[in-house]
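The chain below stands alone, shown as C-alpha cells; this is the form predicted alone.
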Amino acid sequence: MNIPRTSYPRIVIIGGGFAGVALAKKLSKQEVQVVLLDKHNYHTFQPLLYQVSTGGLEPDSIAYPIRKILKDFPNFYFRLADVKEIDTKKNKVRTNIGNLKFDYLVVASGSKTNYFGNSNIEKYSMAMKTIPQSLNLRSLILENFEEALLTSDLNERDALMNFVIVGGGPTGVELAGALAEIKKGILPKDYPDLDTRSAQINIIQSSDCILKGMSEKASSRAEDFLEKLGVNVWKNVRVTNYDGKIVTTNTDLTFETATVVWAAGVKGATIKGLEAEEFMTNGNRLLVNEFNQVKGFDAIFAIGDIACMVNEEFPNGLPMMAQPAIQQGEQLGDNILKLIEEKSMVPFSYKDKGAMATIGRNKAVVDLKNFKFQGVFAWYVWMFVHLFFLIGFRNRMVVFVNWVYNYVRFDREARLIIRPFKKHYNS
C-alpha cells in the first residue's frame, strides 16, 4: 500500500462513511499516523440519496472527496481499497491491493440492504444504499414510462407505471412523496401523450404504522401527507416474493408492477475475521463495550451501523441513523488517545437530537427532545438541517439552488438516462 513506516500509533478506519469520517476528523493533526481504507474514493450524504434516484439533485452535490475532506491533516493517508478480512491475531488488514499492520482498528462498513434471506427479492428488486444503485433507480424509472409509450399491451402499460416501495422508513417515506411529486407535476408535462394519471405509488409497510421509530402524531401526520399526494399506504402487510412481474404479500394482496424499491431494512456490513457469532447480532451489527471496543478485543473498535451497543434505553443497540454515528467517531478520537496514553477512555453517551422526514413540498415531520412539528416550519427546518451537515461549501450552494429552483419552477432537472439501466439477473 506504501503506507510510510512511523514510531507513531497507526490507526486504521475501514469506511469513509459518516463515522469513519468524524473519526479521521477528529485524530487530525494528533501524533498518530491514520490510513483510512474505502471502496470509494468519495463519502455519501445518504439522506439525500432518494433525491438523485427521483432526479432532484445530481450525485456530485451529495458527494464529496475523502481526500479533500482530510488534505490539510498530517500524517493521513487514504487507499482505494476492498477490505477481504481482518486478521485479528496479527493485527493486520487484507486488502485487494495489500495487506497492512495495525496498531488499533477502528470498523466503521457501515450497512447494506437486508433482503432477510429472500434470494428472490434480492435479485429482482432495487436497492437504494449508494450513488450507483441511486442512478440505476432512476434511470429504471425513466426507462420504464419510456417503455409504456411504446406498449399497446394496458397490463404491461400499467406495470411499468406502478411502483412498490417496500419500508415505511423515511427511506421509503421519502422516496414515495418524490415519486407522487413526479406523478402531480411533472410527468403530465414529459408524457402528454401518456395517460400518467394511472401511475400507481404504493408504499408497504409489515407493522400498523409508518414512521415507526418517530411519534405517533408524526407518523400520522406522513401517512395523511401520502395519502393526500395520492400514494396508496399499506399497512400490516408484509411482502413474501417478487419474481420481476408479481408482488405477493401474507394477505391477498398483489402487485403486478416492474419497479420495486426495497427499503424494508438493513443490516450490518460485515468483515471477514468478524463474523464469528460470540461477535455479532442476528443484524450483523457487531457488539461493542461503552467504549466501541469489539466484544473481546482491546485495539479494535467498531462505530456507526456496524456497531451495537446494547443499553437499557436501546436494548436493540442505537438507531442506525448519522447521528449516533458522527458522535461515536468524534468520542472514540478522544478515547484512543486517552488509551494510548494510558489514560481511562470515557464511556460512550448518546445524546439524541430528534429524528425528520420529508414528504414532499411543505411536507414534514419533526420530532425533537421537547418539541414536535409537522407541515410547512418543518420542511424548512429539515431542509437548514440537511444543508448545514452537507460537506463542503459548493454542495450546499448547488442543493439549495437546486431546491430552490425546484420549488419555483415544479421542475426537477435532472430527468436524465445517462447509463441506460438492464438488470442483470442471475440465474
Given for the second form:
2 protein chains.
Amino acid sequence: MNIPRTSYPRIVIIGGGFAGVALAKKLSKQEVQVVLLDKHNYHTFQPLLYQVSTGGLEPDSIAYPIRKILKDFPNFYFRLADVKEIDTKKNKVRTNIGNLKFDYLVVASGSKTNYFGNSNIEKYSMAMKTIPQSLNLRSLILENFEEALLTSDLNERDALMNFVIVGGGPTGVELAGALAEIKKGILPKDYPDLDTRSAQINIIQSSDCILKGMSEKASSRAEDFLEKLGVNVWKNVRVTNYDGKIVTTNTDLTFETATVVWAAGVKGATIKGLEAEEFMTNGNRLLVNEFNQVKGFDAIFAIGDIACMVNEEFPNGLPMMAQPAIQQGEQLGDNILKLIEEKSMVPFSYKDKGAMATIGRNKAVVDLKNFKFQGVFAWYVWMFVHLFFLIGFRNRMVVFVNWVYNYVRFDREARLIIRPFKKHYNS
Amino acid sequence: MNIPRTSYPRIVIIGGGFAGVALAKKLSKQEVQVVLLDKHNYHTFQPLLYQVSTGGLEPDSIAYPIRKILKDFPNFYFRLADVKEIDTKKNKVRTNIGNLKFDYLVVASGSKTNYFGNSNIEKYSMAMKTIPQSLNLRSLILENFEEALLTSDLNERDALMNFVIVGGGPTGVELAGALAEIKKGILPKDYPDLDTRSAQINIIQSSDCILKGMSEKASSRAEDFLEKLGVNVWKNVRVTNYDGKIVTTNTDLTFETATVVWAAGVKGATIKGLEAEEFMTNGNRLLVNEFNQVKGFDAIFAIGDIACMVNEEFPNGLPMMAQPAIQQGEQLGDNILKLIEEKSMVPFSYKDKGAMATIGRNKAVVDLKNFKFQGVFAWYVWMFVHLFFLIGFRNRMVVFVNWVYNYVRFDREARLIIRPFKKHYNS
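Could the form predicted in complex with another copy of the chain be given as well, to go with the form predicted alone?
Entire complex below, previous chain first.
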C-alpha cells in the first residue's frame, strides 16, 4: 500500500464504525499519521438500518463518506481495504490491496451476526447489520407481498405474509414495530386485492423479557406497545432451526414463514492473527485491559464491539453498542498520544448515558440514569437523539424531512424493490 | 394472473414510465379496469438519473412506488411482471407470472440503450437508463478513484481517471458537466494523495454539434459551458469500438479509459409478437397512426418512446422524450373511452413545450417556443421544472434539500459505494 512513511508514528485503524471514526477524529489534528481501513467507503449509522429495511428512509441518508469525515486533516489516509490478517510479530497488516506496517494498531472491526453455529439459519435467514443487507430485506419483504398476490395456495400466501423476527433486543423490537405499522397503514392501500389482515408479525425472545438490559418498566411498556400494534410477542422460546420454510423452536411452537430476520445475537468480527483463544473471550471478543490494549500487546488496541473490557459492573464486558464504542475511541485517542509522549495512560471508565428504543409512532421507551419514561415524549427524545448523532447536516435534513412526511402522512415511500433479492437481477 | 373479470372492459398497460402512468391516471376514475404491468415496482424519473450516478441525489428520491400513484382507484391493478410476448390473435399477453387477456392493450414499454449491434461496446460500456444501472455507474466511478490511488502504473492510473461519454444529447452533456464539477470540487479534497488534475472528462459526438434538436444558440452555449468546466468536447467523431481498455474512433483519435458511458442512442424496447418488420419503423419503434393505434390493429396501442408517430414536422417520429410520452398517455386515455363509447377519437397533436439541459452550477440552456435563454436564470428554470414534474411531495422535498445543500456546500454527499460494481459483492 503506497502510503508515505513520515517522521510521525503511524496508527492504523481497522474499521470506520462509531469507534474507529471517533478515534480518527481525535487523532487527526495531532502529530501522528492515521491510516483508516474499511471495506466500505462510508460510515453506517446502524441504529437506523431497520428504517431502511422498512422503506422509511433512504440508505444514502444514514451513510456518510469516510473520506469526507476527515477531509481537512493532512495526515489522514483512507484505504478501501479488506483486512485479511494481522502479523503481530512484524507489526504488519495484510489486506486485499497489499500490506501495511504499523507503529500502533487499533482493531475496531465491530461485530457480525452470530448464528451460534447453525448453518441452516445462516443460510436461510436475513441479517440487518449492513446497508446492503438492509436493502436485501427491504426487497424481500416487498417481493413477498407481490408473490402473495399471485399464489392460489393459501398456505403459501400465509407463509409469505408471516414475518418472524428472532431476538427481542432494540433491533428486533424496532423492526417488529415498523412492520406492524406497514401492515396497518400501507398494505391495505397498496394491496387492496389481497387480504392483508392475515399478515403476522412475530418476535421471538429466548429469555423472559424483551429489551433485556433496559429497565423492567421499559421492557413491559415496550411489550404493551408491540401487542397494541398487533405483534405476537413470544417469550421463553428459543429458535432451534429454520429450513427456509418452517421455524422450529425448543417448544411445540413452529412457524411457517418465508422471512426470518435473525437479530438474536452478534459476535466480534475477529481477524486472523488475533483469533487464538488466548486473546479472546465470550462472544469472540478481544480481551482488553483498561487502556484498551489487547492482552499481551502494548501497541495493539481494540475498541468498540470487538473489544471486551471487563469491570465490576460489566463482568461479561461492556455492552456492544454505539456509546461505549464512541467513548473508547475518544479516550484511546488521548491515550495513544500519551503513550507516544511516554506519559502514563488514563484508564477508561464508561459513562452510561442510558438506552432507548422506539416501537412506532408516538411509542418509545427511554432509560436515563435518573429518569425513565415511555410514550410520546420518549418518542420525541428518541428522534432528537438519533438526529443529533447522525453524521452530516444533509443526512440530518433528509432524515428529518422523511420523518416529518412519514408522520404526517402515515407513510413510508421508499418501498422500492431496486435490486430484487430473490430473482437474479437483470438490467 | 388472478385478476377478476368484471363487466368493465380491461385495458392492459405495459410499462409504468411517463406514458403508462399518465394513461393509467387518466383512466383510473373511469368505468374500465386498468391493469398496469412493469418489471419494477416503481416509476423512475429518468431525467435525474445522472445525478444519482454522480452522488448528487439518492436513488430513492427519483423513484416512486407505482402502487402508491394509483392507490385510490378501485379498478386499478398493478402486477410486477416481465412481459414476454403479445398474442395479437388471442388478445393475450404472456408474462413471467402468467397470461392475461385484454380488451385493449397499450404498449408503453419505453426504450433501451442502442449499441447499434456492437457487442463489445454493449459488454464493456456503462448505460444509464435505469436506477440499478445508474448506481452501478456511481460505484464504478468511485471504485476507479480508489484503485487509481493504489496503482503505481501511471498509464493505468490515467485510464482509471479518464472518463469517456459517448453521445452529446442531454444525458451525455449533463453527466459530463457533473463529472467535471466532481473533478474540480470534490476529488482534490477526497483524494489529497492523488494528483486528480490528470482526471479527464471527454464527451464524443458523432455530428457537428451537441444537444442536437435544441437551438444553435443552446448548443454553442452548452459547449462553451462544458469547455469552461474543462470537459473535452469531441465533435464529428464516431466511436467504433471499446475493448474494455481502449476506445477507437473513425478518426486517429483513441482513448485509454476504464470507463465508457454509452449515451449515444436508444431504441424501442420491443416485445415479441409485435416485433415483425411490418409493425416497426426506424429505431425499433412501433409505427402508430394519429390515434396511437399500432399499424393493423384497432385495440392495440403504443405510446411514449416505443411509439413512432410520424407527421410533417417529425418525419422520423416524435422525439423520444418525456413530454410526448405524457401527452400521448393523457390523450389516449380520452380516446380509449371514446372508442368504448363508439364515439370517434381525436387525433393526437404534439404541443412542444421546449427543451432544456443543465451543464452545471448556474449553467443551463433552455429553449422555449418564443424565448431561448442560457445561464443562471435558465438553471433556476431547469431546477424548478424538474422539481415540478417529479412525482411525490416527499421526493420533491428531499431533492430540494439535496440541491440546496449541494449548491451551498459545493458538495455531493451520496458518493457511496453501496454495492461495488467491479468486485463480486459479499455481505
